[in-house]
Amino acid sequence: MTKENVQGAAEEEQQAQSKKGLKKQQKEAEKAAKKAEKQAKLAAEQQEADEDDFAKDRYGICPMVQSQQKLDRALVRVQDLTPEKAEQQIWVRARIHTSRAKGKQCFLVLRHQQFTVQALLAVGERASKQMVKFAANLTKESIIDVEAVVKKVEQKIESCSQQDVELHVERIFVISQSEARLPLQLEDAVRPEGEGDEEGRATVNQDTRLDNRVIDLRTTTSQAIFRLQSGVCQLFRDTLINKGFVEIQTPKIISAASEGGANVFTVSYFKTSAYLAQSPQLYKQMCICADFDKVFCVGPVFRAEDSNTHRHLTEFVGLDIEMAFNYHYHEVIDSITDTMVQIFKGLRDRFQTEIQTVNKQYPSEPFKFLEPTLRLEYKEAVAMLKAAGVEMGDEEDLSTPNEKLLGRLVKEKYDTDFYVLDKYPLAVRPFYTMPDPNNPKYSNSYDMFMRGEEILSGAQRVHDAQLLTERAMHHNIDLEKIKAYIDSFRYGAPPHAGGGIGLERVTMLYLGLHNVRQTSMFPRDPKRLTP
């Protein structure tokens, strides 16, 4: 190809260039001028419909409240928006659950909460047709103040639990807007497993809940579970205090395991290793020596075992009971399952709309127990397992399974999804459990069971120096990290026995859930340290 050939078609493909680029230079600035005609247009038209909104100033976005003024209005909760309250005018905050426009109308359902109420806006001389467009586009869970009136309804409203009432709403404004999409949706949050599966709808698993925790603790199931538990605290606490108990706080950072063994977390302090509490155990011991009588705590406790089962967490919270008796650590599990049975009764009465808010999510039978609370010994519970054919030793600790197999033989023949197993084999209870005094295979040693699961584990201790020590031994413990609670028994102890608790296992068991984690509102497992 000659010289000239090749500057001709460069050139060529210089002209092409830039007609291109004309071209496209041309297609811009038609694109520019739509988009300029379009936003000038858009404006014009939301000129146009503000002058023509008579209701703009009854809705918006307020500006973030950082406590710029105090207002004088009282805000109704949604849980008492009640037929009583009809034709009144009153201010409500409460978030999107649900909005649905139709027509010149929008509906929206009010959640604060377990409760939910319906609100409706209409176009009309309160509303304007922005107004209503600007409600039916509020992302939900946004958080929304709305002046209403309360109107009776002729038939029940069954998707809420405000069923006899509606709102009426004049205004509305924006408190806090949620991001458009959501990292679950509640109403797949509550739906009962097996009907999400029949109806082809989505359910939530586990991981997304617990990875989602503040979206999923605001459904209406959460919500109920974690009230009902808030109860079993009130409950325990109200009820030891009305039995001259003594509330006390103990460390978590200790310098010894506390029940001895490797389930246990260590931790750095200074110099040195420390260890996270795995029970108050030894310090509530210490109380009762030190003439406090009946003492109780409730707070966190860490086992480091690395069970990733329904029933175990690595941090939970122990509801702890210790108490000198008088002659038979018998006086101890009465008053341990009194405690109980009130806190069952406490929870029948006082919570059944949460109890009935989780059968709606996940359906179980209600928790029966008797009174006097059943006590059965070791030996019987062997029998009841060996009669419907299960092969085990009469000292051989409970599998799971055995516990749950139990429960069920006990439920047939007691009807009671509550008793204690009293008179374990010593050889599977810890270093400080009182043997037995008529026969040293046995201990004074109990647990408490519910629906055949185990949540309390207590004992009759060992108050005397020199058999604790001998104790100790047998257990193979350094003696040394020990010596402070062997010490606490050298200066006189009066008997004394107790038990611990595990919070979230009793609503959980309560309520008949299948997870612990259901029941623990952040909750640590071994694969688990966050949110």
Given for the second form:
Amino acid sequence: MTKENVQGAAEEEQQAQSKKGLKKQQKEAEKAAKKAEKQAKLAAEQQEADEDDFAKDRYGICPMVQSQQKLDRALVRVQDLTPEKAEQQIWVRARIHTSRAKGKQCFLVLRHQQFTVQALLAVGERASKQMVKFAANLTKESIIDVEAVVKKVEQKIESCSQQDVELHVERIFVISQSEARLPLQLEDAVRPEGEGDEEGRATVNQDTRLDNRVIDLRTTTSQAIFRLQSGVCQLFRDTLINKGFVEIQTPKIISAASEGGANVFTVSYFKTSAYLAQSPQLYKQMCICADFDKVFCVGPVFRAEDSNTHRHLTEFVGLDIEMAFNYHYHEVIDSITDTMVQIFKGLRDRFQTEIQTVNKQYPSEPFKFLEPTLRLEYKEAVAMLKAAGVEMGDEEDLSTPNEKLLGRLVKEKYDTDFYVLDKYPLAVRPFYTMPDPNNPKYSNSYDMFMRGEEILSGAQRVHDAQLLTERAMHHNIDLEKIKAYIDSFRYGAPPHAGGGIGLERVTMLYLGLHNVRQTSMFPRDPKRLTP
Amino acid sequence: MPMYKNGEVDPALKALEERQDEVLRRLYELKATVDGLAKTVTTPDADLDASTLSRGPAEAVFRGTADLDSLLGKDLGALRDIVINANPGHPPLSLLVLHALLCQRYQVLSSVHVHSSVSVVPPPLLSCLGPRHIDSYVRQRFQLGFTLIWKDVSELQMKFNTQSMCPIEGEANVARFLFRLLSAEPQDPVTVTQMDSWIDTAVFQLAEGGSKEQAVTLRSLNSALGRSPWLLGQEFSLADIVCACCVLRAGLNTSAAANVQRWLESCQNLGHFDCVYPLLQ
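Next, give the form predicted in complex with the partner chain, keeping in mind that what was shown is the form predicted on its own.
In what comes next, the whole complex appears, and the chain from above leads the way.
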């Protein structure tokens, strides 16, 4: 290396060093500048905060309500906020559905059950900057008490249920704060499926909903579904009570499997084991033999079927009917179908708000029915299916796809979503079904369908101990296991018939939903035991 | 020529002429008597006390049998159910008359339903097909089903075999279909055309027309009925059913001319219109 080169290299090194140094200096200077900025900002904010907050008393987080005092304050429900209350100053307790700040204003949407209302808080005489900031930062789902003036609006607020008014907030206090991170967003949970995919916005899948059921149940759709379900139960009870039925409660821990043995849950019962009842069948019938004439019961039913379908649960609520009749089991069919029609009418006339709310997220055709209910015979159904190209034997049971097809054919011809299919073949029914007197291949049994899916299986029961024994033997059933059952018919038993429906399935089909878990609050299936 | 002698007519010719005149006169008298008798037989005389005429089971007017298999398709072992969707605001009176006629001919299972699209239906409409047949719980015993559904529809509609038949719309068209089941259609094409023409007149002029069209139609009815007891001549037909029902429904019976009134009474006397009168309130 020459002297010049060395010098050159050293110079380069020096230059490189100074370049590095410069860069380092630059970086440090940037850092310092940023820090200074931040500090300045903080100082400014502090100054702001220290600025006179004249609205200090009108907002804040309340101490936990431990029943410290009895406030004589009336809280108005969101659903009662209508133009009639315009200019009134009222208190409302609701959840924060959404909150968003826009400059000096904060828009809140308050929600209570199915109902939402818009609320407005603006910086002004009554509200300080700090107050508006506080409101904008409230976490979603927090429960708040708001004092506000109800104001009529010029243009309808389409996104809320209360479209003709909004609240101008005077005071706002937090009663129960929610954690900031929610496991699911309620807006996503009520979004219709198609919309979510189209616009790239999220919807919530079923498992997430079921895992966080408490939050999922808060959505307007869930509130509507379960209110309607409550209506179904109430209409069932009211109609039957008016028809002179007696409500009974039957045991769920039983000693023997009632319907065949395969699908029962076993529980340990002290030193032996017992079963969870598959249906109240046996006890309903015993009540008839005990002269109660017309009975119904509402209670859980347990089926240990490993079916992972859209319409099976391992535990569901059964609404069961049993009735003694005079001469013909059609008297019972007429009673059951009339009860169903009264339920449908009651839902149609009194629960339209709920039906519309559900339809917003899950659109479907309104439920149609005829009064009196359409009753077709099994042979007619087979003829209709054959005419539509299905190949099946006259005494074959209907497969699920055939049931659905039949439902569509009946809907096309009669325009009804609900009908009865009478006179099923004997071979496909349980052993206690009464055979048809005129044709031993058929039976006095019937199924009822809603939107092409079976909701009720019923029949005239065999009320003669001897015939019952014969039928049980024909079905290879261990007589020892059903001895108590057969005994109940030995001391005079009236002719009787009945049937049972599943509350969740009926609600699902009435609303045109597609999965029974949507209509079961805390569903149980082979894969789910909690919540 | 021997008859003319000396320009005078032969008395034998004169006698012949007189005998001819006599015969002709008697013939005319006979014809008049027979005409009068015919009128009396087919329609009640205004002087006759209508209440003495028997109102028992109506006479079987149409006696032919129809081949249901060829008209309705092969019997697959199930009830052949005819479904009619009608608006309770416009009850199809002619179809009720045809239902009564069908019940005479076949084993008909009749049922009335109210569709969920309608909240309230007046009781007379619920019992317009008569009392329920005692065997109605065994659908299989019947040859035909007649299911009337009161529904919120804009146009009357009939459905039979949804796989192979499209729905039939309009009371007149359904009436033509049902009439065919009675196999009482006139055989010659001229009469058939006249029948169709009367039906269309009834539907478009009487039922749907303004007071001017109605007046014109009533005049045509009156003059046609002056010439024969029924619209197509000597035989009662679908034309009479549909026209009478349209007149009754439009409330024109009370103010109608003599022939029309007489004809309406004849219809009533046949007994098949009993189901219609309770619905006219």
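Just so we're on the same page, rigid core means the largest C-alpha set that superposes within 1.5 Å between forms. Residue numbers count along the first chain shown, from 1. It should be emphasised that the depicted structure is a prediction, and the values quoted were computed from it without experimental measurement.
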Exercise. On a core-based superposition, does residue 25 travel 2 Å or more at its Cα between these two forms?
Worked result: yes
